[in-house]
Structures are given as C-alpha cells and as structure tokens.
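Starting off, we have a lone chain in the form predicted alone, written out as structure tokens.
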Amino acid sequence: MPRSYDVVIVGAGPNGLSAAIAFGRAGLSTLVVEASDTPGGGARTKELMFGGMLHDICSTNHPLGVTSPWFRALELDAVGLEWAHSPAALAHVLGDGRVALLHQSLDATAELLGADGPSYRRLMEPFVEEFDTLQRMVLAPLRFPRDPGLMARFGIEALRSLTGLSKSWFDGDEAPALLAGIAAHAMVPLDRLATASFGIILAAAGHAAGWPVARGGSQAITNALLTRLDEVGGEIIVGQRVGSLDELPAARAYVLDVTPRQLLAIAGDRLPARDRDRFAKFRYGPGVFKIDWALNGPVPWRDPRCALAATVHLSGTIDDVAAAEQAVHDGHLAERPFVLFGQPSVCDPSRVPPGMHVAWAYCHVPHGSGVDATQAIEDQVERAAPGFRDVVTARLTTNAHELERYNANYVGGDINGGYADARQLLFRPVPRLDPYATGAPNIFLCSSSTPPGGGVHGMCGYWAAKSVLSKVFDRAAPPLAGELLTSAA
C-alpha cells in the first residue's frame, strides 16, 4: 500500500464508493476506509434468518437509484446490476380499505383516482415529461437552474406543505392520501413547508421509471459501484474505525461519508472554531423501528391488488398520515403509525427458496427512542392482511439505538443522514457556497447530510468529488449521464 494517496474517503456507502469512482476516473490515486466488515452503508443485503433468504438491511426500493444521473453514468447494468420492477410501483392502503395504486403509467394511475385523477395528471405531468431535466436540477446542490422555467413551476407546488398542495388540487381523498404516504418518507410533519417537494418528485420517478427493487437485494448495487471502483485502481480497506484523520494514510484531500456528528469527532481539530460551532448545530430526525420477516407464503392482502407492488403503505388517509408523523415529533409513537411495507420477493424470486418471500416494514419513532413497535407494526399490517401473523416464519427486530449502532449516521435511527425540514433541505449540512466543505482547505463532506440528501443514488458523492476536483486539484469531474451527448451537440 502507497504511503500516500491524492484521496482518502472515510466511508464505503454508496456516496463514499460513488465519490471514489469519480476520483479514480480523473486519474487520482484514492484509498477508501470503511469501518464495517462489509462495504455498503445503507445498501447491504444479508441471509438475516435462513439461507438462502436474502433481507435488504436498510434501502429497498430505488426510485432515484434507477434513474441517479451518476449511476447511468457509470453504467452499472454492464457490471452485473439488474432492477426488478413490480407490476405497480406503489399500494397506498386507505383506512377503510381502499386502496390508492401508482402506476408508472401516470395515464393509469389518473384512471384509478376518480374525480381527482384530471387534476392528478396536471399536477404531475410537466415533471413526468421532464423528469431527466427535473432530477438533474433536483438532485444537486443550490445553484442557478439549467431550466429555470421547469424549476420554478416545479418550486411554486414543491415549497408548499404537502397537506397545503391537496388541500389546493384535490377534493377526494385517495391521491392526496397517495402522495402524503410518500411525502411521509421525508420523516417531517407533513403541513411543514417544502414537504410537497418529496411527494411530487418521488412520484414523478415512479411514474419516470418505477419504484424498483436490485435483482438479488440492493448489495448488487454497491456489488456494481465495486467492480467500477477496482476498475479505476481504487484500494478499500474493511474493518477499520476511523477515530481521528491522524490515523490515516497522508493524503491531498480527505473526503468523509458521514454525519456532521462524526466529522467532528474525526476532524474537529482541524476544522476552524466557527465551522466547528456550525456543524454542531446540525439537526436530526426521527428514528425508525424496522422488522423483516421470514414468510412461508405470500401476505395475504385483503385487496388482491397489494401484491403487485413492492412498496406497500398502510397509512390511511392524509390526516392519519398526517396525526402518525406528527405524533413522532411529540415525542411517542401513534396508535396506528405510517407504516412502510415492502415485498420485494413478489418481483425477485431470486431473494427466496420456491414457495418462500422476504417482507420488511418500519416505521418512525422518536429520535433516539428504544419502542418497541412490533405489535402497532404488526397490528396495521393485520387490518389491510388478515392472517399475516400466520405466514410468518420468523421476524428480525432492530431499534432505533440497534440501528445506529449497526451504521453510526444513523445517528438516534435516523436514516435521512439528518433531519430535512425546508431550511435544512435547502441549506445541508450548513449554509454556505460549497455545501461539502467544512472550513479546512483539504477535508470535505460526502454523505447523505450533504445535498441532495438521503437515498441510494451516489450524488451526494459524485458533487463532493466535483468540488474536490476542482478545488484541490484543478480538474473536471467525469460527466453524467447525457452530458458528453449536451456538450457534442
């Protein structure tokens, strides 16, 4: 191993390995650090119970991970990375029953709305049309729009409240029940402003290009971002926790997939008192409790139509969506919380031996608590799947405090790599020009603290190495996907 490299990246998650491979394709030698046995962070899969029964420890679904302009880029589906569509990307389970499908066919999606499906499609259709273009936008750090026009009809509805946009759009209940289970992804109460932001765009991917699970359980996809990193000549050591920058190799410039808490604990030494002071203020979210299970058949889905989709919410309407979130930030789990059921076994039978699925679920809790939600989880997959209980084989449960001690960004559960009201969403990890500098000429933020934010899509990752690049060592980063075609034309 060299004494020194151009980069060492302390994280392997799939920002930390997506920043690597963008270094290593500008010709830099990079070394990348990884405290678990196992590369990954949030995209692992495991054989949690059985073998042969193959659980996905956190990410499951990919609606921005199968579209990510990086991922494209890189052209992971060459190195072995298969996505899995359901036939619905999305069941929404209203409270009485019904039950609210997202379609990749916005056509069909609008049909199955009733009086609300015209103004369903006028909501979604200019960033259906133009999803390439909008996600670009969106899944990049603040900075003057490429289509300023798309960007402010995108903004006008995204910086509302989501409950304010149905309220305004919508006069039944099941799409603004549709949109209020996926807004709830984002773990902020849903009549705060700019949460309508994650219901459209996360809608608009469905409709783009599904909700999609990896063929084989989301480690394909760091299975994929590890072949590209061998190909570049990049190095990754395993199991080694990094307490302190001292401890690395000498580098150029160190690049970190982790939180603000732990920057601090890393490199707060060598940060300035100001930024030290900033990055302490960062805010986290709710937690999540999570159980998988083991099935010995398939759920058993009062509505036949649940077990076409692979992303099953049972949240009721918006105002239950709405009382379970902000009963969270209260302080205490609600009765009957959101609820996110996946099934990625109904797509990928690759996942199970025959007759067998795989299912998981979680829902938010307090940040930091310890709850049990078993029972309230179990209880709302009961109503909308009467006789669950009876197919399971065996269930694996994990805490908010497990899971942070499983990942440390999951900092009290939190997944989203902080807490993504407005202003933290807009201004991550911390106002500034370069949100991934932290104040010290040669170490930089990658993680999902940084924007865009949370998911499986290796932007966060891909802007740090662009700023790195550009600032450290005065060279472009590679293209995303289509920008080598723009700049042809």
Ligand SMILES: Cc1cc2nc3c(=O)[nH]c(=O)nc-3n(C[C@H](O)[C@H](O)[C@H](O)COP(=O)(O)OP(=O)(O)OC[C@H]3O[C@@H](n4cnc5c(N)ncnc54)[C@H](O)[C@@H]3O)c2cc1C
Second form
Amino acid sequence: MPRSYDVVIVGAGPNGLSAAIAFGRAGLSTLVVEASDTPGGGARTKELMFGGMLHDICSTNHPLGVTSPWFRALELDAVGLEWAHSPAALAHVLGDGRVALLHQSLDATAELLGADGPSYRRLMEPFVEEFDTLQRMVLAPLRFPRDPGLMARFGIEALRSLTGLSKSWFDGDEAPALLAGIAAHAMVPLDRLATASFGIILAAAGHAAGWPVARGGSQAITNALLTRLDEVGGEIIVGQRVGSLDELPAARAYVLDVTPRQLLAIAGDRLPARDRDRFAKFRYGPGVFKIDWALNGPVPWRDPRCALAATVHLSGTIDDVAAAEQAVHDGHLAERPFVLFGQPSVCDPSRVPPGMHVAWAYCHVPHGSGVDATQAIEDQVERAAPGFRDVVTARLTTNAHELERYNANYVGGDINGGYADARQLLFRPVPRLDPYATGAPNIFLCSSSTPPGGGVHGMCGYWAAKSVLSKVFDRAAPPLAGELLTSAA
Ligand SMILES: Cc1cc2nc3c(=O)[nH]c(=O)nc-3n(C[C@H](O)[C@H](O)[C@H](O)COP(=O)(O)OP(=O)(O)OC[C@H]3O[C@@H](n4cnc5c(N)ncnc54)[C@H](O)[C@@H]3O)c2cc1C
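Structure of the form predicted together with the ligand, given the form predicted alone:
Whole complex next, starting from this chain.
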C-alpha cells in the first residue's frame, strides 16, 4: 500500500461504507480494507445455487434502509437503488388458520385486527405520524431529544417488555402476535424490558415507508454506496483480513466496522487496559440458522394472503413466539421455532427466471450452536404452506458457525452485532459519552455493535464518522436528509 490516508476503515459493510462516504464528503482521503472478496458485509447478493437466481446472503427486508436519514441524504435512488414493495409489508401466521397483516396503511392494518384495531391505531398513530422525527432520535446515540414530548411518549411504551405492552393494550390474539413477531427480531426473550421498542419502531417504519426489498437484491444497496464512495475518491481493497492495525497504511484515524471481540484482536494492544476490560465484557446474543431455497413455483400458502408479503413470520400467537425465543435463551431450539421467512421474488421478479422463486428463512438458535434446524424450519413452513417441500428445487443451509466463517462480525451466529437487551441497546457497546470512541484517541468503532444497532441503515457508520470528524479533524459531518430539509425550510 503506497501511502498514508486521513482515515483507514476496516470492513466494507453498510456501516463501514457509510462512514467512508461521510469522510470523503468532508474532504478526507479514505481507504476501506475488507476481508471478503466482495464488499457489502450483510448486504450482498449471489447466485448461490443456479445461474439467474439471486439470493440475498444476509439482509433482504429494509424498513430502516428505506427510511435511513443517511441513505436518503445520499440519494441512492439516483445511482441505481430501487425499492420494491410487496402489497403487504408483512404477514404473520397465527397457526390456526388466522393471518395478521401489516399493511403500509395504518387504517387497513387496524381494520384487519378486529376488536383490537382501535387500540393498535391509538398506540401506533403518534409514532407513524411523526416517524421522521422519531427515527432521527431513535437511530442515533443517546442524547437530549429534539422532540422531548414525542420521545417521552415513545419511551413509555418502548422501554416495556413486548408481553407487558401487549397485555395493557390488547385483548385479542392478532395484534399481540403481529408485534411479537416483529419484536422477536431483537433475539431477546419477549418478557424483557425494551423488547417493545423493536416491535414499535419496525411496525411504525412499515406504516411510514413499508418493508421493501432492493430490486435485484440487497447488493444493489452496496453497489449504490460504492458509487457514492467512488465519487468522493474513496479507495477500497478486498480480500484482506486485517489481523492487526500494524498491517495497515499510516492514518490519522482508524475506524473499525467490527464488533468488540475483533476490536480487541486487531487493536487491543493500543487500548488502555481499562477499556480493554470493558470491551471484553461485551455480550453477544443467540445465533441464527438459515436456509436458502430455489423454488420451481410460488409457495403454496394455505392462506393466499401470505403471498402478498415479502416477509412472513411463522410462529403462532404471542405465547408461541415468546416460548420459542425463551427456549433459545435457555440453550435449546424450540420444537416449533419462530421462523422469519423471506420471499423477495413475489415483488422483485428480476431475481429469478420466469415461474421460479427464491426464498429464505432463518430461526434463532443458541449462541454458537452447530444445530441443524432444517427440519424444524421446513416443518413450520409446511404447517402454513402444505406441499412446500414439493416446490423446493434446491436448498443451501448455513449454521451459526458457518455464518461466522462467512462474516467474522456474526460472532456465534449473532447477526445483531451483540445482544440487544435494554442495557446493551441503550449503552452499546459500553457505557460512555461517545459510544464510537475506544479509549485510544485515533481508533473508533462504527459497526452495528454501536448505536443504533443492527440493520442495514448505515447510521452507525454515519454517527461514528461524525464523532471522528469532530474529534480528530475538527470538521463538521455532512448533513442528514432531515437536516437538509430543515435548512432548506
Ligand atoms: C441472515 C441474515 C439476515 C439479515 N436480515 C436483515 C434484514 O432483512 N434487514 C436488515 O436491515 N438487516 C438484516 N440483517 C442484519 C444486517 O445484515 C446487519 O445488521 C448489517 O449488515 C450490519 O452492518 P455492519 O456494517 O455493521 O456490519 P457487516 O455488514 O457485518 O459488515 C462488516 C464487514 O467487515 C468485514 N470484516 C470483519 N472483520 C474484518 C477484518 N478483520 N478485516 C477486514 N474486514 C473485516 C466483514 O467481512 C464485513 O464485510 C441480517 C443479517 C443476517 C446474517
């Protein structure tokens, strides 16, 4: 490597690339070094089994990607990113013939929730109407909120457990099941504090902007970010796993799109002992077991409304979801696990030859488990779609170990960059005023182990860049979408 840079970034995931673009836009020279032979981290797409059939290897559904204030500021749609929306954002199969649907329309969703519809509307309406303001407070590190009233209202509900929230708002089954399935993305037992935050924010995002997929696969998000990086002269090297900062060119700042365990391996010798100890206590969550399928026809859903949604949750009532997540927490796979099922080709036929479909599903498994959940997952799918196995042409499975081998950030198969219980949700990765700082003045973290956490939204990268720009370079960060609107108003 020929020269020194202002900033060297380790890891080309959505957060590493987002940070790199922010540095480039602030006029700094930037190099990104990525272990894999393709950039993108959790936003990559590949022909896994057959030519012409595109599978998202990790992320598919993007409620936070489509609303992300940084992605919107980058105008990724102007450089090829196109969002594809299924008619319904999400379907949740209750298991006894009932299906709850999250439509983008709050009215339509509430109407289908029967007697709980008015309560669902009352709960969600303030957060949907003010979603832009809300998400700019929530997709950010802890700080004094720009709208304290809205944040207080959100906090009162969001800091509760999902089970507690459901008991106090609803009498029936559909609304609690719908929110439970969404909250289970946290991979934390649903009776724990703050699990309601996931349910509310992801449901509100669905009402504000849908749960779209990227046309052509999530790789399209990465490709758009790479175009923006190229425009600002950012450089990228792939196929180089960084074992130590000593392997990298000189830089005024190093920004790591990795989790605390890798931070310690790569740069532990440069951190003060006190910080090393704090990062060593960072906790990881359960893992996932994933199946990708190539299908020779549509999924034969028992209830055809499931075909309306690119994402389908398969698990039953709130009690079923809670029991499945508790089992994983207790160290074993539930007989009927909570299954997240993705069928992106229902709204994005560009991924498949005519008549074919791609689908994937994962369930949560104990941290670091090598368990094979193929049968448990496919049994869950068969219950909702009898004859499903008959349309499977090929499948590829990935257990928690293999997931970590694919991307070192998925420690023990944990796809959220660390356990997301109340403590690590609010104070991630460790309690400190600047959560992107590490104790070494020129080394920073920017991955989903930092606020606001998991998902393809680039906001961890943006806020990390803002911290580095201010602390190391005394420069301002480029504005977010909402800030552009504010200054134009
Ligand atoms: C199966 C699965 C499904 C998911 N579904 C969704 C979804 O539908 N929607 C959603 O929003 N999110 C989803 N996610 C989560 C999402 O992918 C992550 O939250 C997101 O990618 C985190 O971005 P990141 O930049 O922090 O880290 P990553 O995307 O993990 O990127 C980190 C990068 O750093 C590289 N790296 C790590 N160590 C080193 C090293 N030592 N040297 C060099 N490079 C290194 C890695 O190779 C990787 O490219 C899913 C994840 C998985 C695994």
